[in-house]
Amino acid sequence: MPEITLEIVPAVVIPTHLTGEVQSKLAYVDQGIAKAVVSADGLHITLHLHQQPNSAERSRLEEKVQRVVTSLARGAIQPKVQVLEDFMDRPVRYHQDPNDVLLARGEMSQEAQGIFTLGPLVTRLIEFFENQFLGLAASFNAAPYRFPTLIPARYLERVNYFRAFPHSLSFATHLREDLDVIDDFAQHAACDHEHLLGALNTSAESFAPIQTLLSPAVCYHLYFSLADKPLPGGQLVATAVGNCFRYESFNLRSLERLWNFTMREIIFVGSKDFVLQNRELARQEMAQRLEKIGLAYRVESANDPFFIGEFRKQAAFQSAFQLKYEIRASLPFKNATLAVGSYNYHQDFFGRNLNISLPDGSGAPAGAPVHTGCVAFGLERMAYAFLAQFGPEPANWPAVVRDWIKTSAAPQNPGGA
């Protein structure tokens, strides 16, 4: 069957620094698009489609694509990228995509798009990185927290998440409390290759109103727990690991980009100086840990993946005030990089929107909103970048990684001799 493509000339030439951003956002233009490619010169867009569009569908596709392009690219000014660390010249031992090897060996199993089961090799590697991040957290005496996977919709609305990141939301609901609805589902629900079928498929009324979503980040839960009161002691360092969910349509691929991923965060809450000083200390200590591992990476200024309506304004704001830096690890097999962690400063955004204030005696005006920041690491991405540089054979891994895994995997004797 011949491939179905649609060529579009963008109304505005897409600047080089925005080709990746535009390409990723085209995933949300229409469910009929299987893939989108923006040419390196920004002069052409190729849409790969699931089926041949008629003339009306073609016009709608072109109109929506042009909306994305003009919103992101018209009048865009390339921000100055600040590089804090650059160790991209560190030697790497592997130049293939580890994904296919891991799948063939059963070390990964794909359940659905963006959803993978991980076997012992990748799990051990993730445990190693988790141990590194726990060591970083311990250096700050970070208090341990556990947060739920679900997050109330009213909380996300309070911090404007629906406006900034509507494209990545994952909703959670359930059958409404109605015996007829539940019985009908039990009798008729079925699945095709991907989708749930049955009476529910055409009846949104069968579902209860949406109260919760799958959490897109770890630190939000801490901020919500502190809302509407003074911060005890005037400062707080916390750490937690949790499942995060960000839907990215056809951008979801291998461990590089998952719908359901795991993130370890160390979170700072307090005055501006407290947050910024600790963010910098965390970066410096993490640099030492990554040096021992031998990971090839750089740390550079970046922005969050805001949706098209907010991207220009918010990305420029983050860049101007140096609010976000990413750890971008080398992926040698495709001469690219992958963000595996970040150092973030939110200013007083959460303090203001959630009414978290500084108490008397905190060194700042009493009642002023707190500042917040976090360092965050994607565990699956860290493992994937490591495997892309050192390969899937533990014998070829750096000694610090091999030795830790060997020691941690040794049988334990909790009962003593």
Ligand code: 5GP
Second form
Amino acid sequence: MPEITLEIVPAVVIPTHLTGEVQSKLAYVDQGIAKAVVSADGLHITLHLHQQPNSAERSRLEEKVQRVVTSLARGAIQPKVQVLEDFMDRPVRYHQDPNDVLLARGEMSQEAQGIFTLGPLVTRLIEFFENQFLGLAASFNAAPYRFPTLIPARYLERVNYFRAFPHSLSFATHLREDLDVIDDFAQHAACDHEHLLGALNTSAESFAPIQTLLSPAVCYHLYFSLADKPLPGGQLVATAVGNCFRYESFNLRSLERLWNFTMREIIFVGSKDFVLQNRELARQEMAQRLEKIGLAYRVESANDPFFIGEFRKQAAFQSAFQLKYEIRASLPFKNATLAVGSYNYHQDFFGRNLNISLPDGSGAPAGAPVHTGCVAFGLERMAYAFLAQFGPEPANWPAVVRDWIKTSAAPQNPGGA
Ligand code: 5GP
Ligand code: ZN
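Alternative state: the form predicted in complex with ligand 5GP, after the form predicted on its own:
Whole complex next, starting from this chain.
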């Protein structure tokens, strides 16, 4: 079947620093779009479509695309990117995309778009990185926490998440408590190659009103547990690992971008100085760890992928106040980088919105909102970037990684003394 494409000339030239952002947001314009490509010069957009549109559909598509373009690109000012570390020239040994070889060897398999199971090779590598992050957390005496995968809708609402990231939400629901509804579902539910049919088609009312979503981040759970009271002791360092969910439509691809991924966070709560100093210490210690591993990367200022309406204001705010730095690891096979971790400072955003206050005697005026920050690592991405730089053969991995995996995975001596 010939490919169906639609060429659109953007109403505003898309500046280079926004081509990736526009391209990824075009995923949310219309279900009929299978892929979108913004040319490097920002002068053309090519939409790959599932079906030939009629003229009304074409103008509707064009109108929506132009809305995305103008709201992201019109009058956009390129933020000054601040580079804090640059080790991109560290020697790497591999120049291919590790995905194909991992799939071919059964070291990874795809359950659905953006959902992968990982075999022993990637799992051990993730354990190695987890050990590094736990070492980092221990140097701050971070208290361990475990958080649920579900998060109440009202929590996310309190921190403006619905306005900032509506496109990436994942909802969790269940059948209504009604014997007829449940019986009907049990009898008629069936799947096509990817969708649940039956109950959904017959009546959306079978599902209960949404109370919970799949959690998009780890640190939110800590802030909610501290809400509406003074922070005991005035400062806290915590760590937790958890499943995170960000729906990314057709941008979901391999280990590079998952719907369901795992994040390890170290979280700082306290005064402004406490949070900023610890964020900086964490960065410095992590730099030493990444040097020993030999990872090629740089750390630079960044912003979160806010949705279209919020993007300009929020991204400019983040960059003006240097709120986010990303560890961007080199992906040699495509001469690009990938964010494998981030150093974040939220100012008093969570303190204010969730009413978490500093107690008496903590330096700041009593009752002032706490400041927060977190250091977050994407475990699958960390392993993916490492494999992209060193390949899938452990024999070619840096000794520090190989040796740790060998000793930690050594079987117990069965009859040992
Ligand atoms: P952040 O909170 O900075 O957006 O995310 C923290 C880290 O989680 C990122 O630096 C990245 O390593 C990981 N992460 C964020 N989004 C995704 C995603 O879509 N897929 C994967 N695999 N990791 C992600
Ligand atoms: Zn966080």
